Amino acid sequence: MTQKVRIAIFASGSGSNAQNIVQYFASHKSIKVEVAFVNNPNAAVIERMKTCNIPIFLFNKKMFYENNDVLDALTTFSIDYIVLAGFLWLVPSNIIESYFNRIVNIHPALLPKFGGKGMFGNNVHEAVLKNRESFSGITIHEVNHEYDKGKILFQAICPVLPEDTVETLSHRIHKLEYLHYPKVIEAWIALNY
């Protein structure tokens, strides 16, 4: 790769995964986080990205679903791959088709269990605990037209302990996310580029 592959991160919340990804690729020889697309003007990820000197593209539902503003911005930034990091909206068809097999997401459970609309963050951990699962983990997958249904690229497992709460399980899952997500993104891009 002569010129760097350009990534856009899409985020809706605190941005800890986004920041971890930015830091991982900060001095990478062939991959660069170019911009963060954020759909929540009050999201903590905005401050995290400012600290990392990553530009923010703020957008709303109309820009995402009713016109091509977001797709046009991706083109303007010359984005090659999209990484979802705590992004809660279903990606619309115009972006899926323009970035076919070039959008990746992380889910805080072992798909196909505990996936789908409304299954994000603590909702997932609550469901795992309520179902008395012995294991949970993370799933990194490509994104298609349905929530959490894209091709699975990687899974990592951790135990669910009898004394676990949503907070303790969430903490264990976050550790897996920070450890694996940037490396899987790197390998996935190397394979596809």
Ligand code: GAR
Contents of the next structure:
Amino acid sequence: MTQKVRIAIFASGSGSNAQNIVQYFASHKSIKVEVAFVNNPNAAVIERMKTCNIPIFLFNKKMFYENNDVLDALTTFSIDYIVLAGFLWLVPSNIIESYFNRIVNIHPALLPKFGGKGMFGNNVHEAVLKNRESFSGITIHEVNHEYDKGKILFQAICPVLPEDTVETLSHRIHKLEYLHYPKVIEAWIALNY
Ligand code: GAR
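Beyond the form predicted on its own, can we have the form predicted in complex with glycinamide ribonucleotide?
Every component of the complex follows; first up is the chain already shown.
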């Protein structure tokens, strides 16, 4: 039997996308979520991963930016692909270079609008509402050295309604994310492999 492709999910917060991805691939024939890398010891994603029996690798800034601890752990887990799901730190060059074209991210807006440093989660929805946009959506893209600048793989659009709040817009965007992110990851890996 051939080995499954091994994914590591990186997450910083609630982890609802991480959980959705784990559930999607739970009985997949060729792709397996191996581990979740988490940079915040208080993040709700930790509990979510525990309930799904996914091991956690907890790390801090020093381990990510000043030495090779995170890269070494990726090697130890024999990780093939990295999936960012609500992960807020810029990925350092040692990991970008070792996983060139093998790191994917989801952003809760239609890049190139509303991207860049500081643009994450509800900050993005606030900016979209403040700008009175008629549409928002999601962007799934490969990750390079800059925030939200890698090759775009997929976008999906949804309306922004006049009565929307950050909560209602965030809810609509999360539904789009749950629907598309696992399928895009699956197709992207199939094309790359
Ligand atoms: C998601 O909406 C994701 O697109 C966004 O954070 C949220 C995490 O939610 N990511 C970014 O803003 C990255 N710049 P979750 O923790 O419930 O999956």
